[in-house]
Structures are given as structure tokens and as C-alpha cells.
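Take a look at this single chain in C-alpha cells; it is the form predicted on its own.
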Amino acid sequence: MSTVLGLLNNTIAFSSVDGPGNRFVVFLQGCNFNCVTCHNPYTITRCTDCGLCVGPCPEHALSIEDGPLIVLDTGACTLCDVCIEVCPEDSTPLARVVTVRDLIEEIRAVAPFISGITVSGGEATQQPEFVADLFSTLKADPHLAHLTTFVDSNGAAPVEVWKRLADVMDGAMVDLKALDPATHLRLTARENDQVLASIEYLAQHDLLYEVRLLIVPGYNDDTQTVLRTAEWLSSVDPSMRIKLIGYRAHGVRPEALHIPEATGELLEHLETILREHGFDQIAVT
């Protein structure tokens, strides 16, 4: 078995809302966005061990060892959440570095009432070669073999990232944050560039399984906008399936606390434009 290591922000033996059916969701720490809508800021970065988090721990948990490095006591931490508050870095020090043989068996042993396994992050393609070890033991297991593969991704990875990946995946959900390169610059802090070539290569390669769009007042919800994205995805691919996602301030960092959320009312409305275009399987969250 592989002896590449991957960073670990957390699993979750059981999710109905990262592709199809009932899945294993493996999440990667690091992300090579800076979302300003991110829910999870906390796994964007990786801890730089500077030790402010040890103090503040209710639990005693942390310390600082030869290295210096942050040390975890699994055993009294009680995922209080306090050193991801105190973190400068917006990080967290309860990332872990393991192997592909340390999910398998995490994985095995909910197996019987999966359907398959989805890798996210943070950003999975920021770990690409943990990702292709990951699904390849599972594709040469005959006990794990019958369960399906996914990434999702931000889309921002160079093609021979998917190429990488391509033989031992079944699937890729991409998000899609601004068609526009300015808006997804300012939603975002990257270009757009990449995530528009992974689209497209998934798509031509059967592997895109949908594309998210996260719907965000004031950045990317007018009317025009979404008509641009609606016809650029139609000379992708007219039949590709669509999530709709509207923004919640749930989770995001004290700066985007002031952006509205998007109402149902607006969802519909946006949905009304990708039907009028062809798209007919369209999930709205």
C-alpha cells in the first residue's frame, strides 16, 4: 500500500450532500482560494505551529514540542473550537497526517452502508497524489471496489491533475464561483482561467458530475450574469447537471457578515434562466 501521506482536516462517515447516494467524505486540509463566502476557514491554511493556540486550550490538549511543533492529545480535546478562534493563520492546529492504509480502514468499516466516497477540503486537488493512491486502493480492493470515487474541487488544478486522476475517479463536482474573471477575482483572490479548463475537460472526458454555483448578492446574481454563465455552460455540455447554491452567512469570517443571503425567491428566479436554456436537472439548496 502507498506510503504517501496526506493532510487531514476531517472525515465523515456518512453524507447525503456530497454526491450521489450516501458517502464516505474525506476532507483535505489546505485550499488554494481565499473565498470571501468561505465556510470554512479554517482548512484553507496549514498550521505554521506558532503555538498561540496552546495557551488558550480549555482542555490542556496542545503543546509545543522539540521543532517547535504543535502536539494534539487526541484523548482531551473535545473539538471546543477555541484554538481555531485564537488562530492568526486562520487555521487549526487538529489537522493530522495519515495514510491511505488509515482511511481504508475507516472506510471498511462503514463500507456495507456507503455508496462511495467523495474527497474535499479544503482543496482536494491540492493533494493529488494522496487522492490517486486513496482511490486506486480502493478500486484494487474486492471488498471496496463496488464503491464509486469522487473529487469536489474548485476547479483551480492544471489538466494533468485530471489527467492524474482521470483512470481511478468517477466523478468530479466543480464549483464554478464567477464566469467573470474580475468578479471570481474578487470572490475568490484567483483567476478563473484553470477552473474554466477543468470544466471543460471533465466534461468532454464523462467525468464532470455537476457544476455548483454559489449564488452571492452582489457579486454574481444579476440577471445578465447568470445568463452568460447559463450559455457558456450550454456550449459545455447542455444536458450537465447544475446545483444552485444560495449564500449563507453561516460558518463565514467576520468581513462577509455583511453580505445578504440570497432568498428563495432569487434561487427561482435563477433557476427559471438555466431551464429556459435546456438544463432540466437542476438541484437548488
Second form
Amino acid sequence: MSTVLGLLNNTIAFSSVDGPGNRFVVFLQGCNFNCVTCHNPYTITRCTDCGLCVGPCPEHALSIEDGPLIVLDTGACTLCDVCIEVCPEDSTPLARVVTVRDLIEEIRAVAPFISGITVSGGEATQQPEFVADLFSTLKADPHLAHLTTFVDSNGAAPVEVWKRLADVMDGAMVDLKALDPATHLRLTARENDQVLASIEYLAQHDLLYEVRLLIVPGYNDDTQTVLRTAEWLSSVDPSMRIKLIGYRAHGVRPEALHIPEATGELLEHLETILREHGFDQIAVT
Amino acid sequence: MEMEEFVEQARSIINDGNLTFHQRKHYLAALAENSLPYPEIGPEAAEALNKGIVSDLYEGHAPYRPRYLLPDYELALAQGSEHLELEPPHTIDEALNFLLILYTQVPSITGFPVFLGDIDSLLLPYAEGVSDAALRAKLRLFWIALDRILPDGFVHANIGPQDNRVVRAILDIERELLQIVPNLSLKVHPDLTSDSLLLDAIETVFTTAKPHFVNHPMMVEDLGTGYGIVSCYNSLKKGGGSHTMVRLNLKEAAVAHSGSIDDFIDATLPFYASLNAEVMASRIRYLVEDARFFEHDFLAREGLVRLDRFSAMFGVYGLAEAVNILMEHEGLDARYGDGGAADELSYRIIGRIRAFVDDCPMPYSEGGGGRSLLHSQSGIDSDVNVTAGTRIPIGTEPETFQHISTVTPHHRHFDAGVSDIFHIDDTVRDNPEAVVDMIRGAFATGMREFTFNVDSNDFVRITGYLVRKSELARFQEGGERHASTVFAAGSVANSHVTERTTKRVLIREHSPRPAQ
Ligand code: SF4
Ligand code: SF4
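Please give the other form, namely the form predicted in complex with the partner chain, since only the form predicted on its own has been shown so far.
Below is the whole assembly, all chains and molecules, this chain first.
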């Protein structure tokens, strides 16, 4: 078994919203986007062990005396999130380093109850070796090989990453934040060339489970934008699954609070546009 | 009971505008029964009963019918009934008519039949040659008749494990009618029950919070193929039943205990368990030897129930409080459901009770191999500050996977049933396959049975049976058509059931007394 370590934000045993069936979800720490609309910005960066959160922790669950790294006493922590609020880096001291073996044992206990696992984030493809090792270990284990392996990604990964994962990954959900490069830059602080290439590559290799369109009012919710997006998606794969996600303000940073939430009517209208382009597997949340 | 008190109670029942005629009659009969002396028990058992450490669920002082009966409806349909002057039915109409008549003649502790049979396999032979549309129309009227003629949330039908036309029609009718009656259990077998049938059942859960899901192979192992799920998820032998249920309040046993945890397990628990068993045995003897039910009732005379398929239920409840109290005694702050020492203690307690039940002979209980069957009892409306059965208290449940993992080790002990309820988030409506995964996983890892409560349903499960939220509200104002809704209203007031943030799982027992 591999010795690659993963930086983990959290896991959840049962999820019904991260792919087909009931799924075990792994949230990795660290993301290469910096989305205006991020609901959990504390998963974006890695902790720099600056120690600023040690003092404010009301439970004295954090310490840094014994070495250069911040140490968490999981028994004392009440998950109050004070550390996340004070962190200047948009990080968390709660992220932990895990081995593939640790995660496999966690998955083994849940295995009878799930269809598979989904690695999310943060951004899963920022730790490609860890994900590849996790998936290949699962596929090599006779008791776990039946579990399907999915990645939930922002799509900003070089094609080499997908090639590396292709043999051990059953599917990927990819966010398309905006088709227009300028809008994408405004929303995520990154270009979208890799995202588009990822969607194309995954579709060609039958690995695209779903494309997720986050609808952010004032950014990408006008009819023309959605029409162009529908046309492009249809040129890639006219039968793909699409999930329309309306922007919600919960958990976002103060800078994003001025953005209005997407209404039900708006989403319904955009769904109609997609259906008119022949897409028939559309979920709206 | 003094005559004056008797008169006063009779009058308050008769004048209670919240009760229907049938309910008043039921309570009046109970009042009369309770004017008789209790079946003979020793002073320690009487004291335990008095203090509520042992509880007979107000079954009454002179048992004259078994608590639960599971008539052999297959046999009845095959041989007809001399007493009811009914020939064996040949057509679907005759079969439905036959069953409806027979149901009204089946006694139980509540006066309503608690078991309607494996309804799909009972009716399947008669469905041959009947078109799908005609079958659905006939079953629909039958279903409406059940709800109106037997308006009690304990009336319980079984379906599965095999897929067939009748079970599909029933699930479809359930989604249309949204009735409380009958309660429904789906027997699930890992191979015989298809994903497609499970998905149909799950869609039904999304609208009605029914059916309850049952681990068929596990039940068959304990009770044989001829078993039924009745009332508030009690599992018993078909063609038999349970004479009585007496339950041990583990919380009160822990309160009464002083000393170490080992002492509790080795001395206190077996002591109160033996008193519980003493009350059971005395009640059974009265029913069989004095009231002589099995000599008189036509169900017994015609072989539809047989004494040798009867046993009795040894109930337990308040495990959570018992464990937490004992942990506090030891100065530990572990709580039942938190995955630590408290959970370990809970397994020791239930394991010890099961060992006691296994070793304790019970009269007229051949249906249980000469002993009683263990049941995790889900509560009645007068229970206050005590958690149903072996459940984790409302509001302190861990996330679903840990919840399932915590309670599953208890399930194998409860051959007479256990009712756990798991909340599922509304988002599963878009992904019912996730629920199939959970059901399959729960049964593969040793869970016996459970119910789902879905956020945003119109139905609420309070202590095991369903109540419509709207009816619950209406009960404050006017009379109530369903006997069990009365009970549920009491449960809401006493058990903080409305505090369930997302779970609205109700455990059904009955309302044995008029509101005090
Ligand atoms: S979590 Fe943030 S504040 Fe705390 S040590 Fe890491 S970087 Fe510093
Ligand atoms: S969440 Fe952070 S601040 Fe709160 S107790 Fe845990 S470590 Fe301390």
C-alpha cells in the first residue's frame, strides 16, 4: 500500500447528494480556485501553522508548543468554528493528514451501506496521487472493489491528472462556473481553459457523470449566457446529466453577501432552456 | 377500587366528549375488568408493579383475551368458517369480503385486530384472471373499508418479500389514499426482494412514512417462516400470538439500584426481571386456566390460532436512561449513543436480559420454545421522561451511520421485535437508490427492522404508528376518529416528540386508559 499522505478536511459516512446511491464522501483540504461564492472557504488553503488560532480557541484544544506544527486535541474540540473565523489564511487547524490505509478502514465499516465513494473538497485533483492510490487500493480489495469511485471537481486540472485516474475512477462531476473566460475569472480568480478541456476529455472517455452549473445572479444567469453554455455542452455530449445549482448565501464570506440568491423561477426558466437543447437528465437544487 | 371511585370514573368516561362511542365502551369494559382483583402475584412483584419498575401496560386485572392474535388466514380462506357461516372463497370479491368479516371478529388487547396477514400472498391466488385495473379498484375499496371499519393505528398488514401484482397495487393505493390504517411492513430478503420493489416501497415512504422494513431471513431464523409483524412492530408466530406483554422499566431499575455496575448486571437486573416474569406467568395462567380463552373462542376451535404457537412478550424500555444513570453513578460522562463506554454497557444490559429470558421457563409458551420472547417496547402515552425501548433519546441521536451502528448489536436479541426509527433528509427524494443502499446495508449488518422518517412528510410517527399532522392539531378541539391519534397526542405532550428536529418517527403502542 502506498505511503502518499492526504490532507483531509473531513469525511461523511452517508451522502445522497454526491453521485449515484448512498456514498461515503471524502473532503480533501486545499483548492486552486478562490470562488467569490465559496460556501466553505476554510477548505481553500492549507494551514501555515502560524499559530494565530491557538489563543482564541475557547476549549484550549489547539497547541503549537511541541513543534512547528499545530496540534488539535480532537476530544476537547467542540467544532465551534472560532478558529476558522480568526484564521487569516481561509484555512482550518482541523484538517488532518491521513494515509490511504486510514481511509480504507473507515470505508470498510460503511461499505455494506453504500454504492461507492466520492472524493470532493477543497479540490480533489489537487492531491491526484492520493486520490489515485485510494481508488486503486479500493479496486484491489476484494471486499471493496464493487464500490464505485467518483471525483467531484472544479475541473481545473491538467488532462494528465484525468489520465492518471482514468483506470480507477468510475466518474466525475465537474463544475462549470462560467463558459465565458472573463466571467470565470471574476467568479473564481482563475481561467477556465482547463475546465473546458477536462469536461471534453471526461466526456470522450465516458467518465463524465455530471456537469454542475452554479447559477450566480448578475454573473452567469442571463438567457444569452445560458444559451451559449447549453450549445457548448450539447456539442460535447448532448445526453449528459446536468445539475443546476442556484447560488445560496449560506457560509459565504462577507464580500459575497451582496449577491442575490437564485430564485426558483430563474432556475425553472434556465432548466427550460436546457431541456429545449435536448438535455433530459436535469436536476435542480 | 371503592364504589364511589368506580362510579366517578365510569361517569367521566361516559361524559368524555373526546371519545367515540366505541372508545367509551372499550374504556368502560376496562374499568369493569379492573374492579376485579389482580391475578395472584407475590408482594415483591406487586410492589414493583406499583412503583412502575414493572409495567403491565394497563392490560387489565383479569385477562380474557390474548394481547395479540395472529390468525392463520391462509387456513381460514382454505377451510371457510363454521362459526361465521362462511364457505371458502373462490373469487377475489369473495376473498376480500371473507377477510373483512373475519377481521372484525379478531380480538386483541385494544379490541381491533393487530394483524391482517401477509396480505399480498393471501390475495394473489384470487387475483388470477382479474385485470390490473379491476384488481386495483377492488383493493382500493377494501383498503378504504379497513381504515373506516378498523380505525386503529395498530392494525397492521404485511407485504413481501416477493414482488407481485398485489403488492404493487397496494403500494400505489397507499400513495393515493394516504390513510393511517393499515400500518404496513415490508418483509425484505436480500435476493427475493428486488431493488425495483424496494424503490416502489421507498417512494411510498416518501408520501406516507410506510412501510416499515423487516429483515426476513433474520425473522425466519428466530420464528420460522410463519411469522407476522403486528401492532407496534411486534414479531410473533402466525397461527399463534402473544398472551401478554409486561415490560421492565430499565430506567426505574437503575434508579432503584445502588452499588456497582457489576452488581446491577448480576443482581438488580435479574431480580427485577424475575418479578417481570412472575407477573407475565400469572397473567398467562389466568387467561388460559381461568378465562379459558382457548377453549371458548372460535378462532381457537377452528384451528386459526393454536395455543402451542403462543408465547408472551418480555418487554424492556428506558435503556438510554438506565445506561446514563449508571454512568453517572460511576462518575463517567459517557452517554448512550456517543460511541463509547455507555454503548458497551447498553450491550451488557440487553445481553444479560436476553440470557435471563432464555433461561426463564414461561407457562403455555411453546410458541417461544417454552420461554417468552424479548421485545424492545416503544412506549405508551403515559410514559414521561423515559425513552422508548432501546432507542437513543430524541435530540441526541448521532448521524445516521453511527446511529445504525450503535443500535444494531441490540437487534439480534429482540426476537419479538424492536422499533428503531431513522431520519432521512428530504434530499433523498431525488436519489431513492441511496435508501435502497441503507436498507440493504442495515440488514446485511444485522439490523432486524426499522422505519424511516422523512423530513417534510404529512405523516408523523410518534411512538410507532402514524398520525397525520393535521389530525394531531385537530385533536385539541374535537373528537378523534382514530383511537391511536388520541395516544399520539398524549405522546407529543409527554415525550417531547415534537422536539425531533428532523425525525418524526413515532413508536406505536396503545392508549390503554382514558386521559387522566
Ligand atoms: S488554521 Fe489558520 S490561524 Fe490556525 S495555524 Fe493554520 S493558518 Fe494559522
Ligand atoms: S473548532 Fe477550533 S476554536 Fe472551536 S474548539 Fe475546535 S479547535 Fe477550538
